[in-house]
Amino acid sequence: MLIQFKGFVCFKGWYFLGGFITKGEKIVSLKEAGQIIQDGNIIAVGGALSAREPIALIHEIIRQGKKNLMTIGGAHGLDIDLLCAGGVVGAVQNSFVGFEFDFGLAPNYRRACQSGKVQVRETDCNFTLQQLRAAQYGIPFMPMPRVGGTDILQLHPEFKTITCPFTGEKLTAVPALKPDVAIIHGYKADKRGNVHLTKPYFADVLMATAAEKTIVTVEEVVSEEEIRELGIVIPYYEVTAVVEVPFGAHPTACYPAYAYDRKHIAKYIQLAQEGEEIFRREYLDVFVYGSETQQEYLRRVGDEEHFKRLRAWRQDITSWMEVFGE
């Protein structure tokens, strides 16, 4: 159902032309969501760290072999790792990548970074906050206070020391960055592609509002009247694409239809320190390649017991502890 032609994408009678995208439905299968990504793009993921990481499409990303696409975005973990592993990236400009204390450092991006496949773009999430900004409001650059003495400097020579035309202080000043395309996982959505997203946003709604192109994955498509209910953080103008994904976020969290699955993340992590193969053939043939609807990844996942204790969270206290248990 997709057409592709230079600049201009379609699917069953709405249009799209590089601006706002006003009329008809927007829904459509993860495979034709992918396919809006092309190779050499620059994509913003959504989400944080362990929370609403749009790893369902980020599986397809990988499934339809993309190339040398740029990440920016803030501190992030298993998304970006998994971009890295699946050789879709050249270059990574997040400012983190890792999982923090509790399972250390991130594999599959450390190989990637250590091998020279990935260019390291290190960054900041202020950098990366005030460029989007910067597209965001229409305007070529952000200024900020003067951030000096940072290697980080050193990674990005397009950032440039100014002098305020007003006061005369030295100020930092970063250029709009516009991505190419945003791709986010929201709670609920309806066809026209109002998103209801949980907080925290992170850096989501500025993602969304800076990019050429807009893919939400959510776990649930409602009506119109829900998502009006809900309240509409993202406007349908903004969205070009919203697929229904259960579980898409998973194994990060999608509040509050489930908790993060540190069971899952724990043998992921297991499975990457072994080495590039191993993780190739235990994770990416099976969880990734193996698994080309979210049905089969699930079931490739665990089984209803284990779904209902990612869900459990809202039980009480005890049961959202549980969550971070061993």
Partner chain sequence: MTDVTYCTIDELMAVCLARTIKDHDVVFNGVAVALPFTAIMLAKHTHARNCVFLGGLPAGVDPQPPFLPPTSADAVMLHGAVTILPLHEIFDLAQKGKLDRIFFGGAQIDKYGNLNNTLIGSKEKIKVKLPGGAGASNLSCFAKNFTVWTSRHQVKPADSRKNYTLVEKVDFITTMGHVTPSGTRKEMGLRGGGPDWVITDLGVFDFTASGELRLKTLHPGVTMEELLDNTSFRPVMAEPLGETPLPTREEIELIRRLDPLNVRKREFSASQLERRYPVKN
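Based on the form predicted in complex with its partner chain presented above, generate the structure block for the form predicted on its own.
No partners, no molecules, just the chain.
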């Protein structure tokens, strides 16, 4: 029996994923996962702000020199800023890109947008969610309460005002926005692609079900029995490929495994604020281009004690304060 969905073909238990063939498994390397993404793709980036962003896969996307990608999502930070610094993004449709109250604006993102290298597609969380929802349902548009008091409709001529056939109410219709690939970092998965996420889920489940293909990096690949016990949040048939990458969200958090690395993010921000050349030489060349494996990246970030502190955030208040006081 031949079944085709989510970017792969299944025939009698064999999965044909692009150039890769596996027996009932979707485990691929980070490099193979990056090769699924093509120049010009729309990528929905999972996680939010400083939590559960797929940073290891983003490093690989930059190393592979992808071009003219378009990111979509809600409120994000280091992930989109880093993609802009790596020169792989042509347009961004995210409702917010920054480092919240802790570190403020996102220097690389701002620089790329102001120079014109990256096109900003103005949006907010609700618009993007409704556009993804239309793609998820397989319908051409999604109606939403009429938008007023803003110039957003002038920035998006593709958004239309329609009349509800049942009530006569005026509504705003937004077109479906189907990502070519959703990239998500989860806590655990099994080899078939069943994924367990810890709350909050952000828009990850919606992205995974709306996208043509979904790549999930996880802290650990575990048995099918353990995934069933933990609870499946994204089922295997929505997942194209799984990559096991411990600390794959670093320096953002992946709770409950580890907190975000404030010390490393502070260094990132400092270098980004010093300009494009310095950031490329002292951050990208060291932590992205100079670290072809996740192990090498982690070795350059810190020693075992450093990562032990990030994992110890939930032991007690003292440990928690030590992590965020750095």
